[in-house]
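First, one chain by itself in structure tokens, the form predicted alone.
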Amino acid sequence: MATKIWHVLELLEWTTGYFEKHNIPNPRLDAEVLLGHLLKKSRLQLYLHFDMPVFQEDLTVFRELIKKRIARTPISYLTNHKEFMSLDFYVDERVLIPRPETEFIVETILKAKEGPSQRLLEIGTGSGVIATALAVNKAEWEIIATDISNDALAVVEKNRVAHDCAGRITLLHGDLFEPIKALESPRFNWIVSNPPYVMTSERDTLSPEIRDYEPHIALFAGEDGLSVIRRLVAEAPNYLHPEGKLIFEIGDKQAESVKALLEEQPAYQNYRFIKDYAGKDRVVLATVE
């Protein structure tokens, strides 16, 4: 009996139905992204070539991708790609998948009227999307990025090389501010962070894609979700120039708690909250005296 010849459109339709049966959240989109990734075609190109045959060699790989997606492996880990600030980044299970809300941090920094030569420190760089996006847009800035995970720093290395920023981003390994204490000049104009801020008690409320695959060290921050933010707010003034700025992401229900932390620190002369696409306070910008 002849082996069935599958074509792009019918393969997309079958995969969409299979994903729907297994309650995958965005079945059609996921089918398009996975097949496009496999065939090295954009979603538009798939439809321009909807009658193109998909041969057995590719089908074998596609089946494995489908199995992993059914097991709730995130799409970004299956394709090793995630867009951030209109740039393409490599991601895998060693790092948190960048979220659109985090772009507010980069956009806020880029809009600030600052001098041409700024020193910026990113704490907990993860995949390096913030540091790299800033280095692409601010070639004259000195950027240092730290992370407690050597695995994460290996991912950053791939991304800074891919975006020709290897010479503009210094990577340091260690917990929070520990790695910069030995620097000749440990003061910065900007300190930026997307720290872990999920409460450990919220673990079971997270989707399987997040709970079972993304690194817990980048997600959870104690019983109240503030264990890292608390240290960040307390220690950052020691490493900022006068009128230097601390900017970081928070959980959508943490604004009042973070406000209290900032009020406890006399070093901050002012602060404000920046709302995300859902109208939630998501990013904090605080300035020291």
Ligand SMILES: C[S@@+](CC[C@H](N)C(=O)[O-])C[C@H]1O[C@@H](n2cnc3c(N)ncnc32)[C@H](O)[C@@H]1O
Second form
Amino acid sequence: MATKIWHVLELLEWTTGYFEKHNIPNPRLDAEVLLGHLLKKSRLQLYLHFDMPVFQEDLTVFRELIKKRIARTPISYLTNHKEFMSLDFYVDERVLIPRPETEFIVETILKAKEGPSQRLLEIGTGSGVIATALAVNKAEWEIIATDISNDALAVVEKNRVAHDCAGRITLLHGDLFEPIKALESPRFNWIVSNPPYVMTSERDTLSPEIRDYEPHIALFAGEDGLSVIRRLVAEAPNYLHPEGKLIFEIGDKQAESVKALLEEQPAYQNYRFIKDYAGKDRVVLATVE
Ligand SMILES: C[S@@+](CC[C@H](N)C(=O)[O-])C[C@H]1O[C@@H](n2cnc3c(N)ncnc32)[C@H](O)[C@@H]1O
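Can you give me the structure for the form predicted in complex with the named molecule, which would complement the form predicted alone we have just seen?
Every chain and every other molecule in the complex is listed next, the one we just looked at coming first.
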């Protein structure tokens, strides 16, 4: 008997139905992204080629991708791509998948009126999206990016090379400010971070995509979710120039607790919160004296 020839449209429809049956969120979108990734076509190109046949060897790979998505592997780990600040980044299970709200950090820094040459430190760079997006936009800035995870630093390495920024982002490994202490000049105009801030007790409320696949070192920060932020707020003034700025992301229910942490530190002359698209305080910008 002749083997059935599948075409793009019927494959998309079949996969959408299969994802629906398995309660995968956004079933049609996921089907399109996965098939587009496999066939190296944008979603628009898929629409223009609905009647294109999909050959057996591609079907075999597609079947594996579908199985992994049913097991709730995040789409970005299956395609190894995530867009951030309109740039394409490599991601895999060694790093957190960058979130759109983190773009507020980069946009705020880019909008600030500063001198031409700034020195910036990113703590917990993960895939390197913040450091790389800044390096792409601010060629004259000196940028140092750190992470406690050597696995994450291997991913940043790929991204800084892909975006032609290898010479402009220095990577250091270690816990918070530890790797900075050895530098000849450990003071910065900017310290930026999207630290882990999820409470360990929230683990079971997370989607399987996050809970079972994203690195826990990138997500969890103790009982109250503040174990990294607390140290960041307390130690950052020691590494900032006068009028230097600390900017970092927080969880959507953490504004009051973070305000209290900032108030405890006399080194901050002012601070403000920046809201995300949902109107929640999600980024803190604090300036030292
Ligand atoms: C929420 S992820 C952010 C990754 C990336 N900057 C982004 O915005 O997508 C937090 C990152 O901080 C790193 N990290 C966690 N604890 C750390 C610590 N004590 N010192 C340095 N980096 C840390 C994790 O390995 C992870 O890459």
